[in-house]
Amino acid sequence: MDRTRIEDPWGRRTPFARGHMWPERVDEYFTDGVRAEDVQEWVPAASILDSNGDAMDIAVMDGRMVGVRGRATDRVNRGRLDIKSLHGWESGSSRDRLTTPMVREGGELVPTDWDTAMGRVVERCRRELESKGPRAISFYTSGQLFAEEYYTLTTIARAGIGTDHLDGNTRLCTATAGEALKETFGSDGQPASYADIDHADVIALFGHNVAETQPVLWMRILDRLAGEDPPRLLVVDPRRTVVAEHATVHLAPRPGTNLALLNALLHEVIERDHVDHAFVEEHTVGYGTLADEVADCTPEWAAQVCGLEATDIVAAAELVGGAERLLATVLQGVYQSHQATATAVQVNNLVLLRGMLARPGCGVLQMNGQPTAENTRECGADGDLPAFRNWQNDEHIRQLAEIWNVDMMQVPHHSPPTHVMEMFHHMQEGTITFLWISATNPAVSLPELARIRSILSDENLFVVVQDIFPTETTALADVVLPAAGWGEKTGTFTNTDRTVHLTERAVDPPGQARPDLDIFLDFAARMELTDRDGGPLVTWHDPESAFEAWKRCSAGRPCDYSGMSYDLLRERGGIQWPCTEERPDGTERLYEDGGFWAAPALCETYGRDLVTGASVQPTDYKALNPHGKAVLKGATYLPPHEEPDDEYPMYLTTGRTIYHFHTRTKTGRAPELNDAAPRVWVELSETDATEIGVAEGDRVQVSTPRGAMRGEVRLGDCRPGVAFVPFHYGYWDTDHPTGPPSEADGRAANETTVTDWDPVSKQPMFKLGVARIEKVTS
């Protein structure tokens, strides 16, 4: 593989016609000086830098990664790879590895062996369980480990600690995708599948910059606009992305105004009679009620809602209106502002009304951000039960407490899950004492973050790391774990469209390091967590045990992997579930047969008010939906809960670049993807930096009544009004890796955004928010 891929992240077209198999194209990379043909071992995986489950292998020399090439056979990708897979297993081989144990004396990070580190979190543990109790304990964890650690953690947690204070990171990426598939269907798990991009006539992408957050299934879409009868697109983004170019319609509404936008669409649909009627009688309840919702949200309303032309609006609602088969795709830009539950719950209204589902080409993908997102959600580690059971559901508590063999009042279930602003917010009036953190930055990645480091460095929280390299969230740590990589444990993973994957371990950890399963297991046997027999509590023992665990787990329920094994992973490659013994392909789309998993006893919530938050009670659910139908659910516009004013007088919204992941930890080690990308920037428009004063390259600094940050001035195509800047960069790789010693040092974009959250998906608001730009230093 050429290294112009940097500067060509989409590479060569493989065109094909609509209806057609998308062709393979094989992408590979190796270290200099090796070629295919020297590799010793090819070990199978999948990417772990997106949520898109690229299927590929680790070539292997010597103990040691040389390569990784993309896997042709496998249904997701067809053998392609995107930047940061190709790129970003290069990181593995960092010299800064955590390597070794560390424990915390004498306010310094000093190195330690696994007995004493272990024996410090066990012992801190064990006395505030009997201080204060299980509630005085907390778990925040990642979309970025395997199902069986996941779900090990999530069994650790609940049922042997007891606690309900468990989430993941997937809380500021795919929170909202999960709360807005149980709204309408009655349960998480995407409708639709990748394959649909084949045959597509339109697809709709709301706040979702494929390009840069899936660049392979960008890949998919490049290679149907480059060939036989096309799809159409429309795309709605504040920013004219690489996405917006190839859109037949694209609206770029001002920030904070997309369920206006949708409520809009959906009057258009109605008032022109695009509804599938038939479809709508058959499988929906709520029809009239969301009739009745949109009615005055004529594009004229919208328009000067959202600073759009109504005939724009018009257009786009043709668009979706004409669509023979009708594909939406979803993410940040709609998760991650206020209403976000509601606008997200639109779009499956939108696919609903237009009866698009479970036929090739149509359906809704709520779109994930992390490569294991699914597994947090699937495995209950983010706030929900294991294999989607619903907290309020008495028989669903059963189940989980025979399958762990523990009382069912041993499971928390008096309240939902702490989602993790709560639990920081807890952390702060110091009723949690104890935290464990794996796999994520949160020193980085909150929003408003001189708080989190003030939380994290108070002294009546104990703070447990778990992580792979140093970082700033581990500066703070009073444990540090060194954990196992990618390529260096074995487990699963599955992607957005329901995709399982087998990785496998390829090469050794470096020194003392563990993959994360062991030591969780670890954690539970010094812990002596037993079941009601008084038996181990964790009664599996590796990847393969765990995964069998799980299926028992996830059995009879919409994710249900019955029917997979390791052998039939390695086998065949990446399987859709819900897999079992009736259907041992897998399954590519979900609700063919007419059925939902939203029956009163099925469903994995009763819902809530998508405007307040409050949960539904189970008589009103049952009331409205006792046949489980897929529900339509309407939700009145709001504005934002701050706009611009004369102090700050602009918009701010954060997001990604194609070049790195997440907090930067892994692709800023990656010596290619970080010089692509070495330093934060700030996306103005040609108007506004007009009006700043400011010109490319020129530095600024961001002020909002958060905090402040700095990075040069990029121009782009922005809407007038709104500065971007991408949250990847922090500050493990600069002079004070613990937090900026003054604002004029402040990189992170989160040194300014609001703790605030979408009140169903509790989905901070990391693009909405008012800044003052001003020039520093040209």
Second form
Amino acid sequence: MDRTRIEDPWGRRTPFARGHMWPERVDEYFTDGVRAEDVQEWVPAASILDSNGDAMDIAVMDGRMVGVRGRATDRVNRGRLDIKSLHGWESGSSRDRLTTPMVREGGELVPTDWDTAMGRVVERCRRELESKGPRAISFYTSGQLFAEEYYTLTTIARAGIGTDHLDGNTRLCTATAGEALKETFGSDGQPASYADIDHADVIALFGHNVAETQPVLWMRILDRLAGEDPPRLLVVDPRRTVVAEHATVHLAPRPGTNLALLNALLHEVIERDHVDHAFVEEHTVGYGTLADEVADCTPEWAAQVCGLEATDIVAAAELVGGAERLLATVLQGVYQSHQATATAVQVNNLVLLRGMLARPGCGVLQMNGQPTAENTRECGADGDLPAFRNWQNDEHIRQLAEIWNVDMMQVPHHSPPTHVMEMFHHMQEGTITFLWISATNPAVSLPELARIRSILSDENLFVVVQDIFPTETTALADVVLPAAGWGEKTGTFTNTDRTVHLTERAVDPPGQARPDLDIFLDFAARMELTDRDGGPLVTWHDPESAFEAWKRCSAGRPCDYSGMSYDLLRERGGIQWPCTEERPDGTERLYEDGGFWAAPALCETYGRDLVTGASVQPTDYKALNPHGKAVLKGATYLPPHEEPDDEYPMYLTTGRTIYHFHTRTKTGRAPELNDAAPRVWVELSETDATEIGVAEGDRVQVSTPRGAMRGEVRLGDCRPGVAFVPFHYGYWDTDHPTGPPSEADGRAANETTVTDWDPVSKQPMFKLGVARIEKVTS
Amino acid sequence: MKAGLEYALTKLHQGENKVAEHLQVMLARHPSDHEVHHVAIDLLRWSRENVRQLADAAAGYDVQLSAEAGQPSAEEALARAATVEEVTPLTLLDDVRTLYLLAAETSLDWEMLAQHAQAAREADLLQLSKKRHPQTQRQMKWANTMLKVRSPQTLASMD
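Could I see the form predicted in complex with its partner chain next, after the form predicted alone?
And the full complex, kicking off with our chain again.
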């Protein structure tokens, strides 16, 4: 079945009617020669190769993984697996796993033992702390670790070291989702649930290529489309994706103009009075200001700005305006583009104006990019504070200080925690001199790679990298720590719709590789981090005790885990938070009782200016929203900072393919996935290809003011004037594994992307650059 | 009444011009400080728009003000940016302070204009102030936030 699944990634349809239960369909894959009945042990897990959190079981024989099977009873996937989950696990046994710690000696990384490697890390960390203080120390983590690991890292960084320089790769994929939810609902937390797919009559997808980014969720939509009373889709994407092909209305706006389009949709909803006034009156503040903001944003105006037909915008507005049960979803097309948070907030506004919240089939899913992104947000490993606490609220800081038994002054809360792009700025100016990277690959994933490589190579910066494979980033490290991978360690993680799964150790990690949690615990012990009574700061010792510690931290907050346990997760499979004594089965939809976490004493943020990112002061927020309603916050469209010109006549947008995850370090080592998409490509419309004088398969160079990369032309359905390059490809599997020796060898999309980000969420702008594309003749 | 109006409009126009000029210098001085650079582009657009709308409004009262923000040329901005010998993290703090103070002055000038407009029943000017004064206040808030975010790192790292 695997061959056909590579060709038909969404597999067989199991149609179902609106409001009915999504039928089961169990997907499985075994290595050659293994049959299901041979399997000695099935170990529960969930997929960490996208943000859907598909439940599965790992097949084990003689101490090794031999296959996987989707779990039929789980609410998220009802047995289905996407192709990355079916095949990606094979990379775990690839021969180039990191199996020993390494330290840099005379410019070269040489194998060593844990004592030596950790000794160096601790010695250097202590030295920087003593000479420069905690602000010289920084941590950059992942969207792929477990909640237990993030919470431990957060405790170490915030309460132990006392630095505010801790962020995750989730900054690149989910920061806007979190920020948009905070701006509207006062606190992070996904309002809707995947089950809302089953009930919606209109699904509006904004910059969300669900078919490739969350294939199992797309299977659910496809099954509804194939069943009785199917939903109608509104798709906003500059490419005619597979999703767009199923749309009732597809809008392909000019890159950088999402906010103009959203404002026009809001304008129409108000103009045609599709507003649920009773809901708006009872549950929101700010309607008047929002209505003023969009008063002039007619479809004709937006059509000009976005390069669309006004009639199509009206059709889109009628679709969402006439919906009985509207579900809106948002992903990178919004999050990684211009005015990201401002736009994502307007999607929330659309749902609120229509009164589409907290009922089956209604709501908004501000999607996550990475599989465990939700946990970096919850656990405070991404520039938030644990359990959605507010850095401007002293009572919240007091709670944290009490939980950690440290002085309040020890927990940095003088300004929002530092985001990764700002951390790299401080490294560049020389005020951060210690960086510990865990489970991510910034030398391929961050924008403007030449700059990133130069910062990471600076000899004044001490770089520790913890990973499972050699990467472009480990190549620049001073110390490399080999970590255990998925199926080799135990922990929990939470998907986009708040579903928590336990994923357990099925096999031993190779060589000396250790679970990330053990590495962090070892560091805390060697650093002798203590609480205010002189006892150890980190009081837990394994995944389950770390989970119990995290539960205590989460109690009483929106992401309350206190009703969960490892045993319950083993017994029940996925459970959605909040899960408490009063709600032992978890919570399918937030805000069903009409209350938000937006009251001044409760909220995670008082908000930011949607254009400048300036923090709103507590007094202003209290005046605006004393009763903790949802906030309707408008924003003015601004032109992007960079637009095509004679030198760089095209827009460039980067993105994903279904066959790969992140920087391909795992999926590029799974033969089936690698073979399905082995090389980077440059997708062009036929119009542009003709203009440039290239045909399918020709080699082109993409040049921007930042750098260049090369790839093969693939003719696609991009909006004319827009080129698309997948961001997954780097250098570890080329002749120059650390980076391109010249521009002609560039193949990472991020050689070309701009160092610019949304001022509110600080999420970099990977979807909006300008480029020149030329045929490579030599 | 005319003299008072002219005074208020001219003062505010000068203030908006100063903010615009300073933002231009910041853009030239901190090109690789991306957090500053990109937002400053948007802030500068506001100042220029304020200058333009002020000039339009003033014309209705026979007060002649330039519609173009008195922006230095790119060379001038670079030259002014270069008056600081070495751009350090502290330079940025200084620049953010200056921006805050210039915007605060300008904000007061907006107040003055609005009060006068109200007293003199000049609805158009009052409306203009309602619409454009907030941008000046947002410039202040951004400068304040930047100072909060940056000063701990900058001051803690000083030798």
